[in-house]
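First, one chain by itself: the form predicted on its own, in structure tokens.
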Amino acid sequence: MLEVSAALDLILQQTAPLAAQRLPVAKTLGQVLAEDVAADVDSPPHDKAMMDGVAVAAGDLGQADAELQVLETITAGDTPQTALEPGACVRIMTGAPIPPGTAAVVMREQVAELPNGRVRVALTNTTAGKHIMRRGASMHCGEVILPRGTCLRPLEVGLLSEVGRAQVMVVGRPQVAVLATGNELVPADEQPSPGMIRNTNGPMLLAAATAAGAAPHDLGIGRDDREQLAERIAEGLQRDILLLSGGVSAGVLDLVPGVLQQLGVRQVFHKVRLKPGKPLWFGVSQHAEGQTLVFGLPGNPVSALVCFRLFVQPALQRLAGQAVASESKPLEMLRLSEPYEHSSERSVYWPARRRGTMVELLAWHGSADLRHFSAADCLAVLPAGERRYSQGELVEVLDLG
């Protein structure tokens, strides 16, 4: 059996970023830029006011207070009609272009109204340039503002719109097909008869793929029948990743590895020195459109989700052109809230919950116990072997995301 790190290395060796595609900016959230983006304008495009108030000339700045004549009012989108001279001012709103001759903007709280279109302006703390943002202070035309490799958040989507990019080249969004297998499975809206259980893995893995930024495709439930499995799996091999849950152990009806071989999927490894998640199967299908990464996940839901976090999520990051978190930063270290006696021949990824700088190992009844696992926000990594952990001892922790 492979260690977790060796299994992940083999997966990433088979994984490369998807081809770039041009998309409307509104549809690129969470995707990675495949090109440098430069500004096509100065921003701001003019010297502008940063406060509501009045614009004053340089000749009036030396006074404690000045009585000034208001020449006009300028709002955002207006064009100034007059140039400022000492003894005059203009009312101005935030974002509006300042008129020629302006030395500073004085906030409206420091302005008192007088009769006949005049105002008294307190200038004691006003210096040249105050509350003015100069043209190009944010960016200059031609400047690269978003380099290739940037992951697009709402902020970057807004910035792309500011520089006139209605469409942009991004790394493709991974397409993930999910097939839950087993004769015992029924849909969530069906009452299970004796011996049957509801399909939790299908919806859970579809949600996990969505949360990881992929486009999910539901293949439903595959029964333990070679012909039906072959049909559903062949459909899934049209996507970038195929996730299968169940059917990868060593039971009589664990048919998935044989069907995958029949369909030309090359096995890379089967089984990892891991708890929960030992039966994990991984292979690659090469076809005319490219390749599909195939993960045969264990049927127990906790095992399936742990394997998704450890192996599928990094593969999705690589496909999407993102930095793989497991390679770019070390695991977090937290202190155990209670002592713990550990004994296992495999590394255990134990459901846990942060408590400030501490981590609490949760009560957990094995890889079918999704209910108690749902209280976890991380996994405590307990290496293989026998060991007594003391309260306060540091352990590695993996964020569940």
Contents of the next structure:
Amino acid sequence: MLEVSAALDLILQQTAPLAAQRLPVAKTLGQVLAEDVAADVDSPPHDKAMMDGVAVAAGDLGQADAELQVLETITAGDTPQTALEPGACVRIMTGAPIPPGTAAVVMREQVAELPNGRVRVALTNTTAGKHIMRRGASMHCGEVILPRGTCLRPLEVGLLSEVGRAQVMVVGRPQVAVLATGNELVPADEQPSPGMIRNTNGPMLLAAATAAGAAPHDLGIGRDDREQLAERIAEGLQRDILLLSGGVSAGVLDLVPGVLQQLGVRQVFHKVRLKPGKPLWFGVSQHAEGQTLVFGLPGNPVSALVCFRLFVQPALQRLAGQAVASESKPLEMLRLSEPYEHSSERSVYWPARRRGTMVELLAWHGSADLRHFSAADCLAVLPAGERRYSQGELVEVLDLG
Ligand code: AMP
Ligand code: MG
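Having displayed the form predicted on its own, please output the structure of the form predicted together with ligand AMP.
So here's everything in the complex, that chain up top.
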């Protein structure tokens, strides 16, 4: 059986960034730039006031205060009509261009009104350049301000807008289809009859895909029936990733691997030396429009989510053109808050919670117990084997986000 790292390597070997596409900037949140973006303007485009107040000339600096004649008022969007001479000033608002001859801007709170359009300006703390932002201080026209490969946060959406980009080339957003399989499943808004349970995995995996920056597509619930599964799975094979839950273990109705192979999805591996999550199935479907990565996730919700975190999330990062976290940074190390007696033939990813610099292994009832898993903010990694962990011992920890 494959180790976790070997399974992840096989998945990532099949995974390359999606084709770039041109999109409206407002739709690109979380996507990765596929072009270098240069400024098409100087920013700010003029020397500008950074305070509401008055602009004063160099010859008036150095005094405790000065009585000055107000020449005009300049607000943001105006252009100055006059140059400043010593003895004169202009009222100026934040963002407005300063007139020629300005040495500094003095904030409004230091300005007292006098009769006949004159003001007294307290200058004690005013040095040359105060409250002025120079043209091009933020960026110069032609300068690359966002290189290809940048992941777009709200901040970058703002920057793109500042440099006149309404559309931009980004790596495509992964499209993820989710199909929950099982005769026992009913949708969340139905009361389960005897023997039935609600479909936890469908909504959970759609949410996990969305949280990871993908576009989710709900294929609903598929019954444990070859024909119906084949129909739904074929629909899912139109996306970049198809997530199935259930039907990949050793039960008589675990039909998923067989149906996938029938549909020409090439199995890359089945089963990983992992707890929870051993039954994971992974394969690839090649078709005219490209390929679909197919994950047959275990049916138990905790197993499904752990497999999503360990295997699907890195694949999504790679498809989206992002650095894969597991390749680019080591896992966090935290100290166990309690001793722990460990014995398992598989690597265990134990639900855990950070307590300051310590990590607490949570009590839970295994892979069907999503409720107690919900207290976890991370997974503690306990490698296969027998081992007595003492309190304060360092263990690797995987963030759950
Ligand atoms: P399976 O691998 O299909 O036998 O599923 C393993 C366990 O997970 C069974 O107890 C199923 O009832 C449960 N299970 C499967 N799919 C779901 C789902 N979508 N939501 C909640 N539990 C599920
Ligand atoms: Mg099943």
